[in-house]
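This document starts with one chain, in the form predicted alone, laid out as structure tokens.
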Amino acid sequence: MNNAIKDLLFRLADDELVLGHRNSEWTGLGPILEEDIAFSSIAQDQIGHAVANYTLLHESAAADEPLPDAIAFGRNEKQFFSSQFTELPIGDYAFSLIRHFLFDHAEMLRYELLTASSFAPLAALARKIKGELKYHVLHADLWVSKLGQGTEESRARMQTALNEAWPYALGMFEPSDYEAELVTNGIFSGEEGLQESWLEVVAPIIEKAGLTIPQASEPKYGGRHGYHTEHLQPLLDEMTEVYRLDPAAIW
């Protein structure tokens, strides 16, 4: 496996793992019972997607990469390729919902593009994951519309969350060091085109919900190259606490 594919798989898996754990923090805390269950289910899907990508990384790397659990739990923050957007605390429900909306639309489009990847194992996995993501997107669209068009307070909370989330959301499309290689070899068509497609999809939904996209926002880059906020390492410490007691244990 070449470094370009490894970098891509780490990005995919780390995003899903970190945000899956963040979304799992809503378990037992959702504003209504249905949303408590919904975010728990979304978190479970995301961690499952992370495991699938880590497994592909391990199986395709001729034993150069460890088993999925060791990949996920055996690294520190500098070794993670996740975007900074995924590691931010859950905040209030409005922020988590906006992040869910922006992230899952990006993931849906990303995996749609990856179904045509020249790396056949990833293309096959993308076809499976894309089918699961459509339900995430439907859930996010429904609640963004409902709360954006709801009360004055709900609209204000959603707009505040969108203002906070937007620069970090743009950071999801931080270019890879291997961008040219990925595009030239037909592995992935590139972050720039993905961001353009994402904007075309999310902008009308945001506008219809009565919300406004922040202007002149600078993307929060760094996460794809191991530079994270102060929030990631404490999350990893908590996430890996049991694993670190005995990394060789077989569960």
The other form holds:
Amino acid sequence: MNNAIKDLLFRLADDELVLGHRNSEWTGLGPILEEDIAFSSIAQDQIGHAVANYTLLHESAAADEPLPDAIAFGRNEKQFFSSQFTELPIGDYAFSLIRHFLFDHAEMLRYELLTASSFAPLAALARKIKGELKYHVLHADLWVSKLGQGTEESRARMQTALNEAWPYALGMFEPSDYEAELVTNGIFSGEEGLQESWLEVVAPIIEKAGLTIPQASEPKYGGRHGYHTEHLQPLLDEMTEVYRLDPAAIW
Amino acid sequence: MVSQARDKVFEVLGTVMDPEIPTLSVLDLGMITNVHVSDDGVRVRLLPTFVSCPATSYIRANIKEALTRSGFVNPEVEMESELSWSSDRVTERGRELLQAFGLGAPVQIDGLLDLSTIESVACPHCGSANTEMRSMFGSTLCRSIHYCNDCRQGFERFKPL
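Provide the structure of the form predicted together with its partner chain, given the form predicted alone shown above.
Whole complex next, starting from this chain.
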């Protein structure tokens, strides 16, 4: 099986599963009802997208990969290839919102590029997911703009969140060991180009919201190779609790 | 024989409803992409709406069950993965049924989804276009929340996608 495709699918799906789990932590706690519903719906989308990618891994990419549930719940942190950005705790609403904004724009652009992938099943999935992500980015843009230009306090909180999030956001584009192979075979056009297009999209929105991109940030790499912060394993412990008690549980 | 059986399959599919909007069938939602009837049996292709919709597996099981109940032996329901569903696939009848159910209908998007197509919707209660969006996300993945400035009622809308 093609390890390059496998690595690509793990990155996509693990990001979606881990951040989907984090976003679901807002269920019942959102600052207003509509935002509670929004974060819960986005989480539901993300976990569904993760399932779709794990299903691709199982069905068409890697004959040796088990069923989606086993892939999602049967690994420890070293076997997760999500960026560190996705595992950070939800923080305050400003932090979760900024992460949602920075992450979903990258995700949207990534899937747009993947609609042209030579790996046909992923291209078809990307075409499906792209439209759903449109809602995510429009939602994020709306609130970044509102809160960036809200009160002095809301602006300050958004700026603090952006400063914290930025190096981790850059870590989303940590190159893969299979970068050259992915590009040559027309599977994915690469992290570097994606980061450039992402910056072109998010920078003007950040600026218009009256916020400033932090200068000279070192990207937080490691996640794509299984090196994580102290926050991932506790998240996995919680997420896999039922599965570890009874792997065949149905509800 | 085959064409009669085919008509019967469509008749049955018209009775399989969306669990979240029980007046709309899978045909009204544009979820069926192919029906194949031969001496070997019936094969139906089902196109899921939202990727993460939890109703998809129920709908698939319900189609199998309804066809079996109508005398088709071991009907197959395959998931369509090549095509993407769009709300443009909802039929005219489907749009009327949505409104009768109290949900705003999606506008035709022709592949272009932006803030104005997401926001603009006629009130399903009074028909007024003077409405505003309250939230892009609603009680299910396929609904958003709106408010009518004329009849002053909140309502949900089946999202354009």
